[in-house]
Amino acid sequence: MTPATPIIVALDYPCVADALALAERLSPELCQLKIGKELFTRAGPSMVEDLHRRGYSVFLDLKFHDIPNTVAAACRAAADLGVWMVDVHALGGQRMMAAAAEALAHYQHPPRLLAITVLTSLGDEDLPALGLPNNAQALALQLARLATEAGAGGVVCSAREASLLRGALGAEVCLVTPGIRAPDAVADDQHRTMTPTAALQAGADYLVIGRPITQAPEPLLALQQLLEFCRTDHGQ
Ligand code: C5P
């Protein structure tokens, strides 16, 4: 099933009940959640279940990186949880991927399986001493083919690199991207944000986002003035 909204909220809480408490004042008619290492870490999979009990379609944000095998008994771990995505690093390789999307392809509703190419954590100047060329976008560009040649079904992106990689990959790959703000609202630690109609006219299908909504005062209110964003011209 395809969600009806483009908005994943980032459950980044250190503690399971104000988690819940969120999932409470949104709406899975409004939006999709993703746990990342630290919820998931205290919480397990009760939390995932908690959610789909809610409602919720969820993105177990993991972001494996391990040996094939392992990559792809994890991924069918998520599977069998009824996650809605799941994601591995493309840096594991074209065989983890591969595996990966294969242990998925048995399921009868598999998670997309998407890949993150190169944390927006790391900049042109921090990929030579890890043996990388210092072109990040370029990197990403080829990591993202890597990983749709491999039966990924999407990638994480800088919102910045989504129009290269749409025009590169075609319509069918599926790039979600955080780093996204209201115009005029503050970036955090974001360094390059987008707004999100500029995001989804880059190209975006998906759009993570978290501080916007989970620290405002009133985060059903906020997600719905970023959903309205997304819906209109006034994002911009
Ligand atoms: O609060 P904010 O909207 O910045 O949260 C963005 C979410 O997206 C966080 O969960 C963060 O870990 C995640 N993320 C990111 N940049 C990436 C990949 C994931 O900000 N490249």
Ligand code: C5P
Second form
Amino acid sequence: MTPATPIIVALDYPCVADALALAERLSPELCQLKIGKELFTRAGPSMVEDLHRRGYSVFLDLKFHDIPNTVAAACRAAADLGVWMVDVHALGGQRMMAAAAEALAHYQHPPRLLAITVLTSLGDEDLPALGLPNNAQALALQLARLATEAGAGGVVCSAREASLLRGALGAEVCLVTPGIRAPDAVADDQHRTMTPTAALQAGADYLVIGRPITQAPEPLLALQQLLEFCRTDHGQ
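Output block for the form predicted alone, input the form predicted in complex with this ligand:
If you are looking for partners or other molecules, they are not here, because only the chain is given.
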């Protein structure tokens, strides 16, 4: 089942109680929730179970990057938890991503497999030190093509690459874009950001939003306002 809302709220909290308190203040009808490395390391699978009991779809954002057999096993563990989405690093290579896709193919309702292209904290100037070409857009497209050929159902990319990837990969590939900020918000540690309206217009399917909601005085109100931007400017 495809969620009706494009917003995924990132539960980037060091404290389990704070993450659950936010989940209580939001609504599964208005957003999905993302669990990252810090929260999952502190809370483990019980965090996923707690959010499922509250009615939320969960994106397990652990960015698996290892040898194919290890990543395949990790993806099966995520599928056993019943998560909605799970991700791997495209830089792990085609064989690794294909092993992940094959591991999930046997489930009746598998999570959508996403591949991370280029982290939104990286700019063109950061790539040469990693032995990569200093063009984040070109690298994102190359990795996205590799991921879809390997069987991934979507990619995580900067919204600045969404239009390029949508045109190259077609309508069926799911594009998930972090680094989303309101027009008047600060970028924090994200280098390649975009507003919700611009991201959806560029072809994004889902918008990962953290601090603009989680650090707002009224998180539910902030979510509703961002969702209204999406609906008004995206024809919903």
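Take the two forms, find the largest set of C-alpha atoms that superpose within 1.5 Å, and that set is the rigid core. Residue numbers count along the first chain shown, from 1. In this text the structure is predicted, and so the values were computed from the model without any measurement.
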| property | result |
| --- | --- |
| Threshold 2 Å Cα movement between these two forms at A129, rigid core reference | yes |
